[in-house]
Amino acid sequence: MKNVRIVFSKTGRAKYVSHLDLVRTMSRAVRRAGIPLWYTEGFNRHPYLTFAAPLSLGYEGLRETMDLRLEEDMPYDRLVERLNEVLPEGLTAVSAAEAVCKAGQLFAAEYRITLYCSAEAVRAALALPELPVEKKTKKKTTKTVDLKPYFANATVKETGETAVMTVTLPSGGADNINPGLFVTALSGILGSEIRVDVLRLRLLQADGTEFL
């Protein structure tokens, strides 16, 4: 058996596919592609598929990862080709290779966030001494988090009537920060809901190299 990491993109209409539906879609695609996938043992056998960091509904991703386990060797380029023959619009296999990083090595994610407001408003929010926002915990409770330290590395550019922010945020651990938290904080500051498009560019290790 061999563990293989598929890098794929999730864009366009596919951003409205929930993570649960994504798992189902990928499972069907792998079967239709005739990939020699390893199945779990037991009464209810299912294909071994894992995702490092599920995307929030409505977000796009350029280099998402999916791990699968093969029962026999298969050329990586052929695996990618077969997947792309059966994947629906908006989902595209980019590459396949033996998994290098373990799940615990996922540290951060790089995002490009397009906010439909002025760049000045975004920069003014980032310049505040604090950016408090309510964040849900895994125990379904809420806690107040100051976003200021997490967005210290953010860059903001004005593009027409939008502000484009690039930022690297913690991902994969207990300290996970969703870009939507900043949108919530900014909307509260401006007193109106901000339209936003979020694109996750890539997943990262602690040393800044890509999670592969």
Contents of the next structure:
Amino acid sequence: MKNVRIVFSKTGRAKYVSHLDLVRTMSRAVRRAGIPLWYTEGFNRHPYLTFAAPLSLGYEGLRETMDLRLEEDMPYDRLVERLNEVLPEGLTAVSAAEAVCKAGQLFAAEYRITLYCSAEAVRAALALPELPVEKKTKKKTTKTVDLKPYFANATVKETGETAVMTVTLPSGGADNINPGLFVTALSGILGSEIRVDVLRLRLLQADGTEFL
Amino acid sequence: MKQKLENLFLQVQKPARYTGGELNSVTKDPDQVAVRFAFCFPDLYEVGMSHLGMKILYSQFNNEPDVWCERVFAPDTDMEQLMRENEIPLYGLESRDPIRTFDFIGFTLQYELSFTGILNMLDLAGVPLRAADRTEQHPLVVAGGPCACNPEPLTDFVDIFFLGEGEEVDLEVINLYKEHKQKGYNKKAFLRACADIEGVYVPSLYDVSYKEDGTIAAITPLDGVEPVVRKRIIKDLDTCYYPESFVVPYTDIVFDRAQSEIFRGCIRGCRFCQAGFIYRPVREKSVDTIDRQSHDLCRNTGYEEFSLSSLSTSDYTKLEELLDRLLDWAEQEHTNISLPSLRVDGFSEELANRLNVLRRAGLTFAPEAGTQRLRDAINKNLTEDEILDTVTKAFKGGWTAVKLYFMLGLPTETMEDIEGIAGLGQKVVNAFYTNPDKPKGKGVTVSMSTSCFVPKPFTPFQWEPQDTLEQLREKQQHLVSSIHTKKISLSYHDAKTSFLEAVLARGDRRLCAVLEAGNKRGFNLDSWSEHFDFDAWMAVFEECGVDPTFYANRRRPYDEILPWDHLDYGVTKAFLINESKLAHEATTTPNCRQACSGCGAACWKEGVCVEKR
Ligand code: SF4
Ligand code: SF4
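Beyond the form predicted on its own, can we have the form predicted in complex with the partner chain?
Every chain and every other molecule in the complex is listed next, the one we just looked at coming first.
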């Protein structure tokens, strides 16, 4: 029994697949691929399949991860090949390897955020002394957080009609910042709803190396 | 338009219903195909995607290299509002092209209450509702499915109806269309040519006239077409097309699993049941075919569950052999088999255990009526003793919940029959408490659910009046007051939707105006309670000068011309009249395996009609 970590991308039409639906979709894909999955024991047997960090509906991801437990060995490149033969449009397996990091080692995620407004407006927002925004807590209440420190590492580039921001935000651990919060704050400042495309580039450990 | 559409997806609930691109969905190059077909299911994605008939035809059409069939479902309210605000017309999920540019728009008619959904979808597509207003520039609107056996309330809107099973006739029409397109397509000439294909009903080629009293005077064929249109059946299910894969949705749907059809038709002939008559005769698939098709489907979809589909699973002649074969690989591959419409009795103990029959089927019975007399009248062959025997055994095995289904308002029903429903529930409760082996320290729950009887075309009850709303309400109240235990929970279906269903099921062409007026008022998907507005319906009937009780609550004489008399489903009127008389004498009719009752379906010389008894 071995845990395999699959790196995959979720783009295009697949970005509208919710996390719950992704779990179901992947589990069926793995069955179609004829990958020898390990099933839990007991009355309601199900395969072992987990994801490091759910991706919000509407976001794309280039290097998402999914862990599988296999009943017998299968060469990693064969696994990737088989999966790609059966995955629907927008989902692609990139690589497979033995899981190195423990789930708890996930610390942050790097994003590329395309905002449909001027780079100036984005820079101006980032230069404000604070960037307060309402955030939902686990207990279904809201609290105000200041985004300013989290976005201190952001870089902004102008590309035609849009501003492209690259930023690393805490993810997975006790602290979790969704890039959508910045869009909410910015829309509030500009007084209009800003359209946005979010792409999660990769998942990171605390030391800045990739979560693999 | 496509960018505008993308922007809507994140503003609506469950966008995966509108994006397309699911596994096994088919995309083709629009320039390389001759015919584009929009297969529309007039209900939400999660309902339509569960439907086996649509899956079969979708695959089959796309199996033709020059045909591209796409799926279309009714958008939910939030999406529809955004589409209208942003002027996005109804589109095919695969290409996201507007379906008004397609060659065919096809609807499946599964229940009468979806008729308003059809008109709303045409409107959302930007296609004129009335067939007469559509020219060569517009798509042809076609429809099939069980409600096509009386499609008269839709005749103003639909160009072509397919009667019976679609696998062959649909493609014949598509092929004829290709021919006509090559030599210069003229809608009128095409429709006339279609009418010569068996199973094709072109309503504009029949004229209906009415008598003073509102009943039909005559149905007259025009332009030399056959006076009667006969439904189509597939003769050999083993050689008939069956998909090797299904589209696997991302989002959760009602039946999210693979489905294998095991036979068509039903041997039983319960007199209220339209499916029991219009799908005759019973034709089975062989064990080999079902085994192969089920395994292929599971492999190609990755589904962890598949179900055997039919009207009455227990009537498959080789059920044990089949399940043995299926379990051989299903157990190994961690695939579950589900068995809907299964009678829980009559299994060998070994197989019952291996299958865990009860866990799959639940302790569910549909006696439909409360007394043996009424069950005989409706030809429902299920006795009280059978039910009590089975529940007693199940209680020993630790079961504590039973579900019972009944109908109110059946022909010949009296208050005694209503009391019988409560009585049967009480006997099940008693069977639990008098059982020495009952589960310790637990109580029993008996859930009884009642619907209202709706008389349907092509059944022996097609002449019967439906109980009025007052009568039904009275019966519901009488039932409530006849129940004297808290162990029984009772739920009943809204009588008002059943009334509307009864009007549409046996309606004629004068209802087209009502549906059109309803469309203007925004009627849509009446099977969803948040859409159904009874008072608005009554207002529309009044506005159109149509009396709905004429269709629902009137006893029709045997010699009246019925709106569907020019359609032939094999079962003869003489047989139905005889069955109707037997019902009033509370006399049962044997099922097709016990004896042939000469219903008329033997004209095809197939299936159970030619089996050795
Ligand atoms: S058993 Fe009776 S109710 Fe069920 S499908 Fe057959 S005829 Fe209809
Ligand atoms: S002809 Fe006889 S056997 Fe055939 S469907 Fe009718 S009653 Fe059944």
